[in-house]
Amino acid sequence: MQEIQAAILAEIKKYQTIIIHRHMRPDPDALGSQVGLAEILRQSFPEKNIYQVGGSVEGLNYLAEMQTVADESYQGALVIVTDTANAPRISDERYNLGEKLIKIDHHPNDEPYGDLVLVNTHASSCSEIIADFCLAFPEELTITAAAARLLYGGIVGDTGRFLYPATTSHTFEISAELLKYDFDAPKLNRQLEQISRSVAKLSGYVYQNIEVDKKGAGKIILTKELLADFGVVDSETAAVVSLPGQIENVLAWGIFVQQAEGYYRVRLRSKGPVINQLAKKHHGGGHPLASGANAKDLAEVAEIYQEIQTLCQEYQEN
């Protein structure tokens, strides 16, 4: 790890322009991890030109906005992609019109793209990983309040508060190490934990109708019209997808959240069953028990929660 993380600090020191990108759709470790780096290098290196880039960061514009980059900006440019395990999700595809790539994410390693690559599935999420890179170079990397503010909120949003078995006692340590720096820890806590009216109702609308079998499967479809209905947007159902975790005998569940164009995104999460060979054979991936997929219509939809439903009968069965 500290041989991969010396030859990532050699390519920075290189480099004049560096731009960062991460995933589509960002979750908080996503915007976390890009721009907690973003905020390292400004500050280590003032005289390079460092970016972040990628689409909108809707629902999440507290914690950080995207910049505007000309095309011409990636020639001769290091590009750095964080939090993103698979190359066809990486927000903007200009990504790969730099001269040299770099991934860094803490998701399996299915598609080791970059000339560089560091991943440690076992971090809780790739803002861990970036703290753990930083700070192993003290004397060259230097977090600020703002990028400690980012990390941490990485972390907060990939452990669900620290809930997740991603959760180790490294993750508590890098966590306090980022409470010594000076920002509003309680205040961001409160904006990631904080949902609107529409979505409240929303989440009682899930504990209401989650179809549950006797086995802990559950599944939940959220329809294009329902969305509506309840003026909720697709990333804002992200607030509801720990919900179902929290009701008695529920094992593993993927929450099916229709898209403008008529197919299906997949939220599937787990207490147990091994969950992301399931989301690579639908278009996903993601970690053991938390994943994402796509199906294509209600057919798809069903065929994935009996595979829920099987692998939630062999999980109970050994």
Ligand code: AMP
Given for the second form:
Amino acid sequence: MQEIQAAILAEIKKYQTIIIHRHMRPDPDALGSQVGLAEILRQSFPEKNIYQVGGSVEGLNYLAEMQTVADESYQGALVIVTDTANAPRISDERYNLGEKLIKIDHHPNDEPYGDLVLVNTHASSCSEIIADFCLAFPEELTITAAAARLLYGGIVGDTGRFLYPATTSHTFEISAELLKYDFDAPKLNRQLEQISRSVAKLSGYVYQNIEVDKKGAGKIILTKELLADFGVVDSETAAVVSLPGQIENVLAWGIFVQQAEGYYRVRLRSKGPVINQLAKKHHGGGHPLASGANAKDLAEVAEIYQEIQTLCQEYQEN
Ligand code: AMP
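Got the form predicted alone; any chance of the form predicted together with ligand AMP too?
After this comes the whole thing, all chains and molecules, with the earlier chain placed first.
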């Protein structure tokens, strides 16, 4: 790990222009790791051009905004991608126009794209990896309050406020370190957990209508019409994904969110059974207990739910 960290720092020092990407449909960890790193590099190397790029930040503008970068800027540049397991999920496909590519991530390393790869699947979040990286070189890399806020926000986001199993004592150590910087953590926590009235109503719908079988397999379908009735857009469904986990006896669940094109984006979560193999079978992937996939129609939705049921049954029997 230390060798890769040192190799990444050496590349950062070599390049005049560094462009940082993250995954599509960003969450707080994607933005936190991406822009947190950008802020640290700006502070540490004021003479370099450091950019953060990618599509819309969908309701997370309070964390960070993206920058516009011309195609020419990629010439001879170093590109770093954070929090993104697979190349097709990288937001802004120009990521491969640079001279050198570095992947920094905490998902299973299914696709080791990049000339240098720093993957730590034991980290709670990619923000934790970025914080580790910077803290490993205190003489050369400077964390600012803005960077600490972003990284802390990423950790809080990906650990569900330090609740999910990927949270370790090291996660707390890093978080404690970040909290030493001068940013308003209570305000950030409120921003991260704030939901709109529409999402509050949708939450009620999810609690009331989730289907749960005897083995703890949960399923709820959110159709286009339903989302329109609630006045909720796809990105806002992130706020309801973890809710079924609070219900007793719910073990693993899928939230099937219908997209404008008709197919379903599948958001899978688990409190025990490993669900990322299932996700991979359905054009997705992710962590053992938090994955995403796609279902082309209701038949595939039913198939996926059946597979969740089987996983729950097997888990209960072992
Ligand atoms: P989500 O339900 O979108 O919050 O996704 C949960 C996790 O699954 C994320 O950490 C993603 O890395 C992963 N994931 C979601 N969708 C996909 C996909 N289509 N392909 C690969 N991984 C995905």
